[in-house]
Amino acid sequence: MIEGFAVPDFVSDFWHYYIAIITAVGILFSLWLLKSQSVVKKLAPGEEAELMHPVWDGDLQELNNPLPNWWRWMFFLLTVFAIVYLVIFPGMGKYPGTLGWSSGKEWQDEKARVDAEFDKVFQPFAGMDMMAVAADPTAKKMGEHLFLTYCSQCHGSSGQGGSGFPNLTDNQWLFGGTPDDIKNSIAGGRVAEMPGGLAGDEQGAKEVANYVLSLGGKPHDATLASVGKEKYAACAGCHGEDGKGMAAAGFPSIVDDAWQYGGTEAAITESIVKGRKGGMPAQLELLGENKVHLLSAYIWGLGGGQQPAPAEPEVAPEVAAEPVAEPATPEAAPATM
């Protein structure tokens, strides 16, 4: 279901009837057009057929004949093909077709076939540390031509993002920079969302809107933002009192410079009333673990990508130790008289 919307009326058995009957309807039109046209009308001695209008340069003229048998034969038999064809592919609503043909099945096994191809270049890079392949000048190159091909849309060539689509050189990463989540970022998606309020409180929502401006030491009118600040504990749940946010929940901090919407006070105002909802569509299933692994690498190496955490040194189980066995103690000799 699509935000805000019902369920689209396309995926409604109407439709599968509409076209069914529509179809349907237009072969048996064509059938009796044709037959209609079958039909030989005689002339009476000395009448001449009738003469159809308008008439061109006084001489080119149309009469009112009979199609010619071959015409009407060659449309017969393209109606003929239609059927067959409809009884042995895809063309009358959900019907399937005896041949369970489908245009869908045919890009999946295409694509299939050209993945198998491509994942043998991709392989060499698929085991080594992200870190390597981003500084293996192939696979750079090879990880360019990917995101300029999947991502550059939304992201920018350079990777510097743009309204409402975040930078990827910067330092500000919402769900983590590091190698691993950049991969988990592009493979499963991301979904973040500020639901709307204050709805018809432009006043308020500007209040609030100053007091986040004066949170990160941003110009701001002092006034607003002061009454702004009790309305400001409805956001607090999320952004926190300090408005640093919770990164590890997914929530922004709204103290830095990173706005992906705007931090001027309207573009604030807009985002408090409004809400906004933004997301990343998962890429895993379209692009596959070699694509992702090499895009991932490509991406962490654009400059904002932050180190991994450092592996926690091992530690090595503890050992009891087993008890030593005290020397035992000799028995003591009989009292001699």
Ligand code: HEC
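Numbering follows the first chain given and starts at 1. The term rigid core refers to the most C-alpha atoms you can superpose between the two forms while keeping them within 1.5 Å. Note that the coordinates shown come from a computational prediction; the quantities given were computed from them, not determined experimentally. Compared with the form predicted in complex with the named molecule:
A displacement of less than 2 angstroms separates the C-alpha positions of Glu285 between the two forms, with the rigid core held in common. Taking the rigid core as fixed, one finds a CA shift for Ile83 of 2 Å or more between the two forms. With the core held fixed, Phe165 shows a CA shift below 2 Å between the two forms.
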Contents of the next structure:
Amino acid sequence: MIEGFAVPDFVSDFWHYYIAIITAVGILFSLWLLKSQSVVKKLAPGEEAELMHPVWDGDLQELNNPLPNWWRWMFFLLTVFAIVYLVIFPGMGKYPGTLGWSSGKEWQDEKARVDAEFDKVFQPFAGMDMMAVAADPTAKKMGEHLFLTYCSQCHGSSGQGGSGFPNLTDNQWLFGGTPDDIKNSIAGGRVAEMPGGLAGDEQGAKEVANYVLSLGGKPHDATLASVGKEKYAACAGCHGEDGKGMAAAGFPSIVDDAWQYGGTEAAITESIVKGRKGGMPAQLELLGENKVHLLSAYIWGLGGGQQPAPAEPEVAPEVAAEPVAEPATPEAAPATM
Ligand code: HEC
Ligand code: HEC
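Pass me the form predicted in complex with the named molecule as well; I've looked at the form predicted on its own already.
Next comes the full complex, and the chain you just saw is listed first.
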């Protein structure tokens, strides 16, 4: 993205020449026009300036006089200005200008300046444990502001989600709810994809939808569900035989009450017919590490945050690389009581 600004905007060199030539011809035309209008026609004593035709509005007429000097000079200076401008700034096709200025770079410099300013505010929390950040009232306020600015369009002002956008305040997670999971979701973005048409036509989808409702213990049509049961085989690979999904792999539970796209028969049928593909845009490059850290803590603290997995017992890499005949894990020792 950063390098993106250096890439010329033209897809082919044709446009570079096209623009450069039109610009150059425009300037030459201006100079020619200027010259053609500069011939001062001396009026002989007694001679009157020629009257132009036609006549407007009954009696408005124009005299054929040369341009006044101030006007000619202004025009001339403007043309010189245009040439100087085109030498130092971009304008002639992809020629970047001697200053190397670009609006993208200007924006970047500005952003870097503002970021540096703000980083001072975020810095105290940067190295802090996310759960500690979540408990800090100041950090929470900042997280809330960031959330309202960058996330609320999709996830709602309080993170409650909406159709197609997951609720971030409950403890149902598509991609896991530990501090690290949440941070990875935000920093790197997420795409969960379910292909459409897995249950055949609309009718088939409706049958499976009723089976899904039955799995979740919800009101359903038992006849349709019994037909749908067989077709559910196409779903079990991702959502599990029991419909509970596999959160770690991004396959949501379809038997709980946390629906991303809706839990009515119609909504589930639509999910099955069309397939679903949610896209969470990656934020790290846009917001930077410090803001992502604050936001992750804020989301974690919204109510659904899960405790981090207990740390793996530390094993030095050299030791781990050695082939170990009998790993002495705690599970290996049978419990005696
Ligand atoms: C363009 C819309 C959009 C924006 C903006 C957006 N998100 Fe998301 N987000 C989504 C979608 C859609 C998903 C679910 C992805 C999927 O279904 O594959 C998601 C998923 C997530 C998840 C994972 C939820 C889970 O259940 O595991 C987190 C955390 C998250 N977003 C946080 C944020 C934060 C914080 C921001 C602001 C920096 C943000 N999102 C901005 C659309 C968005
Ligand atoms: C390849 C794996 C895969 C298969 C097979 C699959 N799904 Fe999904 N399903 C997903 C993923 C991933 C999502 C989440 C999509 C998203 O977040 O945008 C999803 C979402 C859904 C949803 C929406 C859940 C919500 O919260 O709104 C329903 C309903 C659903 N699947 C039902 C089914 C049924 C029924 C079948 C079988 C016909 C099926 N799926 C087959 C991966 C799969």
